[in-house]
Each structure stands twice: as C-alpha cells, then as structure tokens.
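In the form predicted on its own, a lone chain appears below as structure tokens.
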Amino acid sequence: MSTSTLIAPKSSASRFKIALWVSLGLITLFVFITSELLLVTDYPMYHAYRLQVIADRHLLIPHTLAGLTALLAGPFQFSSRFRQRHLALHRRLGLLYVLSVFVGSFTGIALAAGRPGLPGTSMQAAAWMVCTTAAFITARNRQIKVHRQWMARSYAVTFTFVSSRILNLWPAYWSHLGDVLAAVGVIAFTLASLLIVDLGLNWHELTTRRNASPAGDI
C-alpha cells in the first residue's frame, strides 16, 4: 500500500512532463511550418516582412541562433535524469543558456529600436533577462527549489518567441494594425506565460485545503 502510494505521483508527474513536453514541441513543429516555412518560400502574404528580415539579417542572424539555443536547451535542463546523469554538462547548458538570453534579449532590443514593436520587445527582453539572472543567482546560491522555479519562468518567456507567432495566422496581424497588434500581442503572451507557470508552481497550495493546527492557525 505505502509503495504504490509512493510510486502513484511519481508516475503522474513523469506523464505530465512528458504530455507538456510533447505539446510543446507540436506547437513548435505547427508554428515553423505556418510560420518560418512559409517565410523561405516567400509566401505572398509574407513577401514584406522577408524583405525586413533580409535587411535586418546581420541582426536577425544571432538573435535567432540565441533563442535557438535557449529553446533547445530547455528540455535538456528540465530534465531530472540528465541532470543527476551529468551534472558538469547541465551546468555548462545552464551558463550556455544564460548567454543565449543576453544574446538573444540585447538582439531582440536592436532590431525593434525605432519600431513600434520596440515596447513589447523591450518588456519581453527585461523579463526574459531578470527571470534567467534570478535562476543564475539562486543556482549559484544552492536554492535548487527556488532556482528551478525562476528556470520554469524564464522558458516560459523564451516559449513566448514561438507562441506569439501563432499571430502570423490572423489577417489582421498583417494589415494597418500590424504593428499595434505585434506590440499588445508579444506582451500578452509574456504576461500570460508567466501567469500559467505560477499557477502551475503553486496548484498544490491552491487546490489543497491546509488543516487548521491545535492551535488555531487560519
């Protein structure tokens, strides 16, 4: 009985992570082909902004190699048996993963200076940046519970890069509101990202009732 108690949320939480990673990466898989596939190819509807992504190239170039590297990284980090598996190159992804974001943040800032865009990305880039900086400092400071709670802020931020583009499918993102829209949208989903991941990090406080103690906590 006090196995399969032990065993029971275990397993659940390994077919949690798996079903979440799984998404994730079907939501990665639809935006590229609906997205960046159809950017190569010069789809008609695409044919303006390839041509802004070819001049901003020298820019757009290290900025995608950035978020590139932080959205695979990811799962890696995440992993519970990697990381005890090999320790060293989990640290080595992590530092790896904190320069992609400085990278990626500061890159993401050039390309947008001058843009209406410049304020969603600005907001996106600062919580990007003070989300993986607080997961740096607590892993350097040993809180490991703490560290993993800032990690799973700051991907849900790097994820942002992907989900936001689910924009590209709507009409009007590429009309006269465009740039209005891409502004609203980019923080929209980072707000939301963020709020979605500390829900999910504290579920347990918010769906379980605590005893009241003998003596008398509320």
The other form holds:
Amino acid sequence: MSTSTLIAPKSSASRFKIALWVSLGLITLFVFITSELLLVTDYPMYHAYRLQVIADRHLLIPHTLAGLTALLAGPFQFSSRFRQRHLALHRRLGLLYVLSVFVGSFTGIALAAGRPGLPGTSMQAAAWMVCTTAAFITARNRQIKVHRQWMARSYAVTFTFVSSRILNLWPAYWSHLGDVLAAVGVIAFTLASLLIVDLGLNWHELTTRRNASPAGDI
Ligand code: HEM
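Okay, that one was the form predicted on its own. Can I see the form predicted together with ligand HEM too?
Now the full complex is given, and it begins with the chain already shown.
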C-alpha cells in the first residue's frame, strides 16, 4: 500500500458518516444514562414505571437482549470497511439482526398487549419487520444498493428506542402526555424516522438538478 493511500484525505461522505455515528453514539449514551440507568437506580419520577418493568421482566429480558443486539449490530453492518474485510461475518451478523428484530417486535407487542399503547407499538413493530424483511430479501437477491436503503430504514426504526426517550427527563413529556398522545407519539417517531432516512437517501436528487439529455427525455 502506498503512503498516499494511507494518508488519503477522507471524502465529505465518509466525514458525514463518521459525524453521524458519533452523534448517534452520544445520543444513545445520553439516553442510556437519563432513562435506563435512572430507571435501575429507582429515580423517583420513574418509580411507578419501574414497578411495571419489574412485573414485565419475563418478556422484557428477551426483548431488551434482542433490541440491544439490533442496536449494537448496526454500526458494524453499515461499515464499508467491516463488510469488505469480513463478508461472512457481515452475513452472519445480518441474520442475527433479522432474528433480533423479529424477537424484539413480538415481545414488544406482547408487552403492550392489553395496554393503551398497543396500536402504536403494533404499527412500530410492523414497520420494523417490513423494512428488515425487505432488507433481507434484497440482500438475498444481490440488490445491494436497495438492500442498503432498506437497512437504513430498518435501523431508523431500531433507533426509535433511543429517539423516543431523549425527552424522558422532562416531567411534562414523561408523565403528562396521556395514553392517546403517547400512542400517537410512537407512530409519529416511527414515521418521522423513516421520512428523515428517505430524505437523506434522496438528498442528491433533491439538491441537484439533472441536465436534460439531447434526446429530450424527462
Ligand atoms: C433498540 C431496540 C430496543 C431496545 C434496546 C429496547 C429495550 C427496551 C427496554 C430496556 C425497555 C424497558 C425500559 C424502558 O422502557 O426504557 C423496553 C420497553 C418496551 N419496548 Fe423496547 N426496545 C427496543 C425497541 C423496541 C421496539 C422497536 C418496540 C416496538 C415494537 C418496542 C416495544 C417496547 C414496549 C411496548 C415496551 C414496554 C413499554 C411500556 O410498557 O410502556 N421496543 N424496551
């Protein structure tokens, strides 16, 4: 490998990718501390919810393990370098991701069963499974560009676990939303996440005007 390859400047796309993953990591750390750590240490505002979590532990343990696996697999699966160097591992981790999404979705629906959050959670779980299944099928069909797009949508739904908890410490968000607004909120977070990803995927087409070809096609 030549020295010029070693010190080649990073393209703006890869700088954007690094900035994005660092931001997602910092947001995840913030949510882990302000939601999960405070929940474990019995922060007074979360006390009633903590009791519910303890009662739900049999479903929550597989749910959390599956969700965490999907959340942590993302950065490896999206890394071009990791894919190029460890393709077999990328495929195995991809299968584990698919499995985790299905386990996470069904345990999520079971957790919400009989509660006002069921419609929102079911819609979120359906979006999670549809995007992930489309990503799996396009990978099997070797439609790699489209596979990446569906994986980005799937991971956007995975990340709603984090994004929907950013405001948890704000008492008005945590305790005064009401059941209906909370269910609508889950749907809104899912839809917004998917729209943001799709705007990102089409950013070039949205910001660049194509020159008309001499043949005059539209
Ligand atoms: C990164 C992926 C995910 C992880 C790591 C994860 C983990 C957890 C954890 C630790 C809890 C209990 C503590 C808390 O609420 O903060 C929980 C609750 C719950 N999760 Fe997930 N989850 C993920 C994604 C999802 C998704 C996509 C759904 C929708 C299908 C879902 C549905 C639920 C439900 C319904 C509850 C119980 C909430 C309640 O009863 O108010 N989770 N999850």
